[in-house]
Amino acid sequence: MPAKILDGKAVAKRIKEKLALEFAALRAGGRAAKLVSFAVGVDDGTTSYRKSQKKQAEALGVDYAMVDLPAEAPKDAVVAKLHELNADKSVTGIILQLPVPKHLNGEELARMIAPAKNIEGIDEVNLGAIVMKRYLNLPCTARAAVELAAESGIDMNGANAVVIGRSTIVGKPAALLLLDRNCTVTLCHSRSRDLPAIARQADILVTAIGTRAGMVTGDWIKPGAVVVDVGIIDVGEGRIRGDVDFDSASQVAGFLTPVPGGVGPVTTQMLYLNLLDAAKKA
């Protein structure tokens, strides 16, 4: 029997509807949320991404502001603006738009955002909080991957979960979040021995490799497993594919996310879920 598709668009729509109600309740209580997009130099890619952010914010009733500095802005001026936004009590969350000009370090700047306002959750404090199970802002893609796995209805208690990929953006936090849901977790990477054999033990398989489209084929997958494909690989002509070979995997897996239309739409909603949580705590 072909795998059931974990439709990220449908899940995202449901989450978005719930978020709209909760943000409306916050506003009614006099606690509006504000998201700031901070950019140094603006290119076409940044502009497109911000249009999407703004559209989502408006749909949810979230205040959205763009704060821009010119591409030639010195580091001192950039740092000063970040500190200003950190201190601004009206600002709930900050997104640093990447890439930044070559004379700046994007990772270094991201770490300068106050952890409570670092809404993407990719900094030492937010990542460390996962280890202590004292969640602040969870890395959005990792959170989306785990939410989609749970969408399958699988009993996570004691389930064998395998995560392929050890990045701080997806792999490591996803493994920790699965562990917190009582899964038995194996975290793999490019130097793991016999990856297919490890993957075949998984009741839940999360792939976050992003190097070769269709690398994970059906013979890597345990029959009936939940497979969440986080990979995004540009294969040309405006097309993207994931880590998983969809055709062969769909004949073995019980549940499978498509690419596109799987993890991506849910990741966007996780950003605003982090913002909602931050607004509630503020």
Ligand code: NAD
Contents of the next structure:
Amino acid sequence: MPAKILDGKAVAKRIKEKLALEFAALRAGGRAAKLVSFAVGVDDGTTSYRKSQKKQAEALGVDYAMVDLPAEAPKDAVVAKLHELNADKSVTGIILQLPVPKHLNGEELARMIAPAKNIEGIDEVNLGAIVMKRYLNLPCTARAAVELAAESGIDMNGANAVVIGRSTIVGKPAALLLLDRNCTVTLCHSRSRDLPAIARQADILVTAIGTRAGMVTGDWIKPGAVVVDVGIIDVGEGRIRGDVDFDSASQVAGFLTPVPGGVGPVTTQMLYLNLLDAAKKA
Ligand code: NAD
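Mind giving me the form predicted together with the named molecule, seeing as the form predicted alone was just shown?
Below: every chain and molecule of the assembly, starting with the one above.
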């Protein structure tokens, strides 16, 4: 029987509806959440990204503010502005728009955002908090991958989970989150031996690779497994594909996320889930 599709758009829509209700309740209690997009020397790329961020925030009832400094702003001024936003009690979450001008270091600046307000959750404090099981802001893509796997209804207790890809922002935290759901986790990477054999042990297979579209074929998959494809590979003409070969995988897997329309839409909502949690804690 062909795999059931784990429809990221539908899941994202449900999460969004729930988030809107919760943000509205906070607002009614005088605790409206506010997201600040901080940019230095805005370029066209971030402008269109910010437009969609603003639209999304407003649809959820979140206040959205753009704080901009000119491209030539010295590092001291940028750091001072970040500290100001960190200290501002009306600000719930901060997103630093990347890239930043060449005289600045984006990673270094992102680390200066107060961890509680760093809602992308990919700084060392937020990532380290996962190891301690003291979740603060969870990395959005890793969380989305695990949420989608859970959507299948699989009992994660003791399930064999295989994650392919060990990046700091996706693979590694996804493995830790699955571990916290009591999966038995194997984390693979480019040096792993005989990946197909390891993947075939997986009740839950998460791929976060991004090197070759359709690399993970049906013969890598245990019959009935839950397969979550995080990979995004640009295959030209405005099209993207995932790590998993959809046609062959869908003949074997029990559940499968499509690309596009799988992890991506859920990832966006995870940012607002972090924001909601941050607003509740503030
Ligand atoms: P990354 O390049 O930092 O990490 C890729 C990982 O894949 C590495 O750990 C590497 O060891 C492993 N890898 C590479 N080639 C391999 C191979 N042949 N066999 C086994 N493992 C191999 O990438 P990332 O930031 O973790 O992102 C992974 C993918 O997820 C990319 O395609 C990226 O575009 C996509 N992504 C999607 C979303 C989303 O919202 N859907 C968000 C972030 C990233």
